[in-house]
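As structure tokens, one chain now follows by itself in the form predicted alone.
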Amino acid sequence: MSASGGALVAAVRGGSVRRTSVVVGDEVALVGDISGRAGSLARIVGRAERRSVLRRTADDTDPVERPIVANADRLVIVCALADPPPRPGLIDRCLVAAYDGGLEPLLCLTKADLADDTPLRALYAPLGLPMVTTRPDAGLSGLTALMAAHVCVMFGHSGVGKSTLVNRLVPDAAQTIGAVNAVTGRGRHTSSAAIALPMPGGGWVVDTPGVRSFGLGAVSTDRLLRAFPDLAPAAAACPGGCTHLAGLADCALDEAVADGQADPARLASLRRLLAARSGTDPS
């Protein structure tokens, strides 16, 4: 972590926060040697209240939430338009995690040199979601403008180009990660933990290569529905206690799709998440 003077400081939890969760982005109080000199070690003795928290469960049936990043402003969801093909279901999981944790989601579509971004943009346009499309042979001014002066968490499945984006946004990212790993002295590969990197133009990028997906076991139905504002009006018309799962005669979501007021693909995604969370759909 960085002290107020900008030095990289190694610290361990102590005192009353010894059993308190501390993650990347947390604002903490330090005592001891905060010089950042080789061999120095400070103690974390306090953690400020979190303004936002990106969290997940181990799987969709696990009720225990695990924080990943604290106090971030935006979750940048990186999705390739091809190679690998887009995964709207994973995007929807990320949206749930973002809205539930108090982060603003940003959809970043990569590899526009391989496929058209129009279908995916159209799918998420009703949400009013900020979107930016990138290609390897063009600059990143659109993306940097949306990330500037913010703390942004980058999430992307394997092969979508997230690491390439991080390296383009922070040219010395590899050297910084290596230096932090040397300071911790734990011998763990740096790809297993989140790390915050300062962007040259201001703001921070939090790289989370160890996160593969977001388990939603602790997210209630009402909280999950916040990621589907396009379906919310129809869901509000459902009878009390409606689970919104497939096969229910009185679920107003089916009527909304039949009347053309809701996208069937969005309803299918919502129901997959609800079924997985309830343990009725292992996929």
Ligand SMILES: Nc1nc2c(ncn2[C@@H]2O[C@H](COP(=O)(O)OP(=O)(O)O)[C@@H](O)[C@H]2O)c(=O)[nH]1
Second form
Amino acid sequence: MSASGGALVAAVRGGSVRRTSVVVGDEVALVGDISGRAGSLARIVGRAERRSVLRRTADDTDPVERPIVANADRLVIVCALADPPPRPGLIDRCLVAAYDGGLEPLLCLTKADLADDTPLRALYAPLGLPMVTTRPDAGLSGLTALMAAHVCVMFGHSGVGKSTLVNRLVPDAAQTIGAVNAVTGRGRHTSSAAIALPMPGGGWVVDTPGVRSFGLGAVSTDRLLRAFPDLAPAAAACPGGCTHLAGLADCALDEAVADGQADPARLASLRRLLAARSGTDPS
Ligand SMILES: Nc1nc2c(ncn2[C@@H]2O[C@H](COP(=O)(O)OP(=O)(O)O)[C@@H](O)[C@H]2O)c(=O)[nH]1
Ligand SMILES: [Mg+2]
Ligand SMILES: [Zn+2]
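Just the form predicted alone so far, so send over the form predicted together with the ligand.
Time for the whole complex; same chain goes first.
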């Protein structure tokens, strides 16, 4: 599908790119029938260099990274304030994946009609990332201002309200998804792949129904720490090669919390991710 709203073309990978991964957001070179007529099929013969890659590993001990979306520049981390209850652990994983993949994260707190957003906003305020709160009885101008003209990936736990937001952002989302599924031969209800929809104000929104979390298997300690800019300055005082795990005598992060310079909940979150990645805690 082209950004200028051109033809929807079905294409398969040609021999030269058989081993090249092609995902939503990739820019590809096509040959053959690009008319988009029913039954036509084009061939992908090349893939452009990616500007960003949102990746995941299958689980925290899996070193193989799998790309999910290419060339996106915003990760919209969608988190409900209630029903389901917020999970800061998942937000932190999303932040790691965003910084690691070269996407700018923003936090979208949904269902403000059900619960107050003050505690979550306070927890993430030190990171300085953009935050918006949404509710059914208010407009989405704050969110659209942050998303317009960007390629944005919506990510969050099932039931947090992603599809509701996409349907409000892209009024004809259901028709477009139906057209894409018709071209790709996917059934109406079986689509588990990410799908990109053009937003009326410019830019794209990518819905990611099938991905439940980001594994961190291939993410190094330094890369992981980049998602914790509130803790990173204190970690600079750690001895070289510090794992920052709990129970070390000389990890400077414990001192930062004791001095009131860092939030104990944020340190606990970092340590859960570090421990999960080293395979010592599969949570
Ligand atoms: N109370 C309330 N319910 C919402 C809101 N946004 C979505 N929902 C409901 O939450 C449920 C899950 O929404 P859905 O968009 O399917 O979530 P998804 O799994 O993240 O795509 C649906 O019943 C929605 O009607 C909201 O802002 N407030
Ligand atoms: Mg959904
Ligand atoms: Zn340390």
